[in-house]
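Here we start with a single chain on its own, the form predicted alone, put down as C-alpha cells.
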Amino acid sequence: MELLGVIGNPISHSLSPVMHNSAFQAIKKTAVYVPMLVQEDNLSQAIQGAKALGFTGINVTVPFKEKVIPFLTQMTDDARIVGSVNTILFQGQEIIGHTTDGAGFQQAMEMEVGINPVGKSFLVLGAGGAARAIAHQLSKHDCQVYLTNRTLDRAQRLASDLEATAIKKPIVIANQQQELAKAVQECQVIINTTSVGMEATKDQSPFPLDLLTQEHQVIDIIYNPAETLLLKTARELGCTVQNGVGMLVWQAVKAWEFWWGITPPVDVMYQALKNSLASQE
C-alpha cells in the first residue's frame, strides 16, 4: 500500500483526497492519500515524518507551499523559478519539490476552453503563489503577461523574477482604472488569481467590471462558488469563461505524472470533484 496525502492549514475542506482516492480506485492502485493538518512549528517534522513512514509523496497546500522550501534536498527549475511548491517526491534520502500548479493550469485552459498561448496576450490578478506560477508557466511561451496587484511591488517583484526565462518581458500595470483600461485593451484573456469572488467577498470583483467586453476569455481559478461575479458578467457579456475546477484537477494529474510517470483517469477526477462539490450546495 502506498501512502500519500496533502499538508495544510487548514485542511478540512480539501478536495485532492476525494479525487486521488477516487483515482486509484477507478485503476485499482492499491495506494491511499489522506488529508493532514500540519502546525507551522511542525512543518520540519511533517515532512520527514512523511519521508519515515514511507509515502511516495505529498502535496502541499495553504500556507505552506513557500514555508517548505528550507526543509527540502532538491527543487525542479520550475519551482525553483516560481519560489513555491505543491508537490514532494520522496526518493531514497532525496526530497524533491516542484510545482505542477502553471502546468495544471496551462493544461486545463487548453482542454476546456482551447486557449493557447502562443501569441495572446494576458492580464493576471494578484501576485501571490498562484499567480507566480501561472504567470511564469505564461511567460515561458511567446506571449505577453500583463501583471496588477493590490500592492504594486509585489507584482514588480514578480515581474523581476519572471524576466530570466520570460520570451517576452512581463509588463507590470497599476491597480487603477486607467491603466487597467489601457491593458485591457492590449489582452485577449483576463485570469484571476485573488481570493476576491469567494464566500466572504462573493458580492465584490477583483476587476474593474465595466472594462469586460465580449471579446474577452475569463478565467477565474476560484471554483467554489462555481460561478464567482466577474464569471457571471463576463457570462452575460458573452465571454468565453472557466473557473477554477479545471485547474484543481489537472494540477494532481501533472502529481501523478511527477510521482509515477502515469497519467491518472482523468475524467474520474473531474466527477469526483464535481459530485464533492456538488454535495456542498
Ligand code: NAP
Contents of the next structure:
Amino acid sequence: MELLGVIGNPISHSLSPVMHNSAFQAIKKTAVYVPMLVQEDNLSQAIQGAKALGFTGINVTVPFKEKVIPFLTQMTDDARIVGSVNTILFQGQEIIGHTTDGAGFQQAMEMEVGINPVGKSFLVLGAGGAARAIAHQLSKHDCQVYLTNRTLDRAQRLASDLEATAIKKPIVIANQQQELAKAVQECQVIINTTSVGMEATKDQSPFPLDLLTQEHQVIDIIYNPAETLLLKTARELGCTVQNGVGMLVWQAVKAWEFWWGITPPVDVMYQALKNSLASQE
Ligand code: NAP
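Form predicted together with the ligand, following the form predicted alone:
Once more the chain from above appears, this time first in line as the rest of the complex follows.
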C-alpha cells in the first residue's frame, strides 16, 4: 500500500483526501491519502517522519508552503522561482519540492474556458502565494501580466522576482481606480487570487466592478463559495467566468504526474470535489 497525504494547519477542511482517494479507488491503485495536522515546531520531524515511514510523497498546504523549503534536499525550478512548495516527492535519500499550483491553474484555464495565454494580457489581483505561482506560470508564455495588490510593494517584489525568467516583464499597477481602469482596458483576462470573496468577505469584490465589460474573461480561484460577488457580477454582464474548482483539481493531477508520471481520472476527481463542496453548502 502506497502512502500519501497532505500536511497543513488546520487540515480537517482539506478536500485533497477525497479527490485523491476517489481517484485511487477508480483505477484500483493500492494507495491511501491522509490528512495530517502538523504543528509548526514539528515541521522538520513531520517531513522526516513521512520519509522514514516510506511515504511516496505529500502535499503541503497553508501555512507551510514556504516553511517546508529549509527541510528539502532539492527543489524544481518552478518551486524555486515561486518560493513555494505544494508537492513533495521522497526519492531514495532525496526530498524533492515542487509546485503544481501554476501549472494546475493554466491547465484548468485552458480546459474549462479555452484560454491560451499566448498573445493575451492578464490582470492578476493579489500578490500572495497563489498569485506568485500563477504569475510565474503565465510569464513563461509570450503574454503580458499586470499585477496589482493591496500591499503594492509585494506586487513589486513579485514582478522583480519574475524579471529574470519572464518572457515579458510583468507590469505593476497601483491599486487605484484610474490606474486600474487603464490596465483593465488592456486586459482580456482578469484573475482574482486574493481571498476577498470568501465567506468572511462574501459581499466584497477585490476590484471595482464597474470596470468590467462583457468582453472580459474573469477567473476567481476561490472555490468556496462557488460563485463570488466578482464572478456573479461578471456572469450577469455576459463575461466568460471560471471559479477555483478546476485549479484545485488540476494541481492534484499535476501532483500525480510528479509522483508517478501518470494522469489520474480527472473526471472522478472533479466529481468527488463537487460532491464534497455540495455537501458543505
Ligand atoms: P496569501 O498568500 O495569504 O495571499 C492573500 C492575498 O489576498 C494577498 O494578495 C492579500 O493582499 C490579499 N488580500 C487578503 N485580504 C484582502 C483584503 N481584505 N483586501 C484586499 N486584498 C486582500 O493566500 P494565497 O495562498 O495566495 O490564497 C489566496 C486565495 O486563493 C485564497 O482564497 C485561497 O483559498 C485561494 N487558492 C485557491 C487555490 C485553488 O486551487 N483553487 C489554490 C491556492 C489558493 P496583501 O498582500 O495586501 O495582504
